[in-house]
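A single chain, nothing else alongside it, follows as structure tokens in the form predicted on its own.
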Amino acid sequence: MNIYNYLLETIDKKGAAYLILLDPDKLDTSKLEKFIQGTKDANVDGYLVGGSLMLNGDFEGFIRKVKQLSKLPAIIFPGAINQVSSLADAILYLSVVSGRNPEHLIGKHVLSAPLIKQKNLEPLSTGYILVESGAPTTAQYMSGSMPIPRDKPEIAAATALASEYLGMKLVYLEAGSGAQQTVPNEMVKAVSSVCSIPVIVGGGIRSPKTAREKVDSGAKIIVTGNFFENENNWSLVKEFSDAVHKKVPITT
């Protein structure tokens, strides 16, 4: 399966692709079963997997579970280069271009492109933009770069327009894991009216009203995980799948 053309037919036929983030640090394998059977009856569309430490998870095991208990596409989503697996169906291959740590816009790739190349993963282009969310977030400690300021949508959309120039296949929005506050509205649209690519918008979505708001801004793809790292949230996983999915009537 060619993940992006995927994103791209889910975005097409039911208005934005809503994804979960699975870090094997923070779910529980014993309770993985549970939460993947959750998501799929909920009609999400995919995962995202990773960590920014990866301290107590086995990260191939965690990916081989996750692809034995659903076909939804596994996708990475990188916190360092070993984050690499041939389990998974492609890889979020994500310069911090809001920032200007070499490191992060060129460096780690060309120590991860020769694995990425080896496990015959699908790389997935991504201008990665931090936004200033109320707090330092992890994504901004690791990277050593300073986020978007949240009142400077111009910035942020002459940005993600640099990075559709270079090649880019998506480009996303990150207020970061746990965040304050989510990427400003008035940002999501102003870089998803410049941007012919889709734009991701992650962190701090903690209602589908929330959601919904992105999709409305603009958003293709909208990425929860920090909020059902709760288990007492793990029934709200429909109800933010209907809002993302806007194309798709609601059905009781």
Second form
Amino acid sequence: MNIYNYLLETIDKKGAAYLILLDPDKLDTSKLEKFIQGTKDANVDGYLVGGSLMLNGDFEGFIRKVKQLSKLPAIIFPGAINQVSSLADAILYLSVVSGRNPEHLIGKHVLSAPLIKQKNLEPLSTGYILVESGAPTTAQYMSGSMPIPRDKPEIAAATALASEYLGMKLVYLEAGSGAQQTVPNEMVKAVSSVCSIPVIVGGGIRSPKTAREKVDSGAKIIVTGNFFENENNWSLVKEFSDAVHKKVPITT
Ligand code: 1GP
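Given the form predicted on its own above, produce the structure of the same protein in the form predicted in complex with SN-glycerol-1-phosphate (1GP).
Zooming out: every chain and molecule, the one shown earlier first.
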């Protein structure tokens, strides 16, 4: 399956796509079966798999388990170049375009490109834009780059447009996992109004209402991770999914 086409078709059909981020360090594999079943029942569109660090998680084993449990696409969201596996369906080939750190603009890409080819993974080139969201986030710290100030939507819009002109297929507006504040709606609007490639929004989204606000502002893919690391929230997956899929009538 071509994952980029799958995402475009899903966006076209449902209004927006909903991806759940699974971090092997944060989600116990013994609980994965129950969670994945819930996401399938809730009409989730796929999974991002990865994390800034891989302290305890067995990355390869985790993806294998996800693929055994679900036919939905598993897309690697790499925190480092060792997070490349042929068991996944695609990889977000992220360039931290909000920063000026050459390692995250091209350096890591040179190292990982041969691996991606060897493993026959579909690379989804993505302009990754870090947005100020309260306290410094792991993504900012690990990438050694400054986020775009949250009251500067025009910088985000120009950066996103530059990504598109450089040939990237997606733009990711990232507040950071567990962010205090989400990417401002005004910024999502500014970016979506200039870009013709799909805009992903993630970081700190903790309610279906917030997810829907981002979609209404022009986001085409919504990502949540942190919120569902708490098992008590699992019953809410369908509400998030319904909020994102604005073209799909809600069923109970
Ligand atoms: C992080 O955008 C993702 O990279 C998801 O963020 O974990 O805060 O939902 P949360």
